[in-house]
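For reference, the chain that follows is the form predicted alone, supplied as structure tokens.
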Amino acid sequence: MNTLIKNALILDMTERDKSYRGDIKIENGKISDNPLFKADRELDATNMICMPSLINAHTHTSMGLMRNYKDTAPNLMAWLNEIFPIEAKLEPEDIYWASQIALSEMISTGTTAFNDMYFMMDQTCEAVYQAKMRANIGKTLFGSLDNIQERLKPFDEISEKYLSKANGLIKFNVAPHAIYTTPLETYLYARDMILDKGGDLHTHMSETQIEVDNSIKDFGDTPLMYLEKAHALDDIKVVLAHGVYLSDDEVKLCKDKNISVVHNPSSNCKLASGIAPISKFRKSGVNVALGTDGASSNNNLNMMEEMHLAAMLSCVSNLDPIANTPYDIIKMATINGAKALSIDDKVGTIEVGKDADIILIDTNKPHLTPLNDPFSAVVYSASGSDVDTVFCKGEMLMHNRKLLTIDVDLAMKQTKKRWEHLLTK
């Protein structure tokens, strides 16, 4: 259905800081100059901001089941040592309802594309089909290789039916857990995976100080470096969540390498993991995008808020209110996320040709009022929430806050089931 979106306030992110009031053309998915278009619906769009819409480079989605579960760890690894038995009881059911929730989630809160870290994928798959939205799914490499290597068998049969079926709106990447729960050998055969098949490597990466100092005492150097002189990133494309902890040489090497770094501020402050320095990856050419991680450890998938705390612990780790500017963090959620997940051709700007991933965003509100800065507002000002209506390639996903390829109440009923049924085991 073609759709002309009118007289919206437009962020297109193509250029540092520009808005401007226009019309938006939506035909065949993409965004058209054509003269001769034709709507098939018009959506007013005085009181909105319309941009593009997020992109959650890092999460789990399905860990929204151990939402609010096991809040009270000290530190990642006790966190982790909590949620790991959990995580192997699960069965394929809990992994589907677990992610219509989260998918319910993120286009509610204007998210379109995620990059995602999990098991079971064939589950989060069928889910994001459904729901139309757009994922980078990692085929999820966790443990010794011989044991990988029987869970990857339904990879290729799982990758060939939704590459075929999916509109190009799936994509797959391989995803190594981390260098503390995955050998060297699991990432040498994440590699030579990505060579044959394609894709981009996808990986937690010192994301606390721990696991840098176990790295040096294990291994005789920082993670990113260890991985880097075994050629484990040789010739591939590398996407790091975290990197609380990258040294500067390691910076470095993220640059030369064209690695983008993912920052998650919202669980790195609640596992109390640390302030991932962004502006001087910023500063040294790194491509830093944003994420969630998951919802037991954030507690939320909303790109709007991540958004928000990312500007201000930039702001009081830096002591200047200036080191990333509003424009710099939406950046971050848009366009660099999707240079994150290789999909920067085809989205990330509101740009003719581009898919029309877009979102518009309700300013009729005290809390909005009066607008001023439109960056500002969405970073400092402007809530999930807010979001009215959510499109991805050109599909309305979102209208009047009702979402329109989800039953959000029976996902929500059926994750309440699996729960309650997890917890007896």
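Structure of the form predicted together with another copy of the chain (previous: the form predicted alone):
Below: the lone chain, stripped of partners and molecules.
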């Protein structure tokens, strides 16, 4: 269905602070300038900001099950001791329904693409396929390579199935968890998998000071340098989640090797990890994307809120209100996220020829009156619930705040049931 979005305030994210009023033609899923374009449907966007949909560059979709669960434990290990026994009991149906909840959250706050790392990826793939979203799904590797062939077999079947079925919306990465859970041999194997089957490497990196200290103690080097010197990163594209404690040498390496860093401000705050120095990354030429991490350490998947927190932390941690301007922050959640997911040829900006991954933000709200600078308004004043309409590859996933590709009432009912069952198992 071809859609004409009329008279929107457009932030196309192609140029610093550029905004203008205009129309957007969506033809065959793409942004079009066809002069013979015929619309099947017109949307009056007079009160709307129109911008690229958001990209959640690091998450664990199904961890929403554990949101607000025992999260006032005194420290990370005490909390993990509550979480691990639950995770050990997870069944495919838990992941399927929790994925539907996660996708509902993401779509309803303007996100259409995400970079995932979790278990039972077939369930998440099916949920993404049905919801008509876009995702890079991680083939997650955790721990050593014992019985690796057996463990990896499902990956190939699943990825082949969804690569052909999902019309290019689902891709696959290889995701070794972190150097403190997963040995070098697994990282090297991950690299081999990528060279063999494609995809990028997605891993946690330098999230806490303890991780870095232990890396120096155990491996004689900081985490990223350790992997680099062991050739685990040669000839592949890499996405690092967190990077709170990257050294200056590592920041330079990220720039030189085109490694993206995903800033997860909520998770880094909530787990008391620290504040990643994103101004330094950006000024060093590193691609900085934005993510929510899992909803159990956030505790939601709201990228509008993530932009808001990233901006606030940038101002206060640099003692400089424009170390990263609202435009810089929105870039992190759009085109920079697209670069991190290797989909920037398709999405992340509003440009003729790109897929129509677009959101409309309703500005006819008291907290957006007057609107004034639309970039400031999106980052500082708006909320996820101001997102009115969401397109992914031209398909409408939400309109007037109603989700169109997920039965959210059923998903909530099933998720509550599965969670109650898990707690009594």
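As the structure is a computational prediction, the values presented were derived from the model and not from experiment. In this text, the rigid core denotes the largest set of C-alpha atoms whose superposition between the two forms falls within 1.5 Å. Numbering follows the first chain given and starts at 1.
After superposition on the rigid core, the Cα of N147 moves by 2 Å or more between these two forms.
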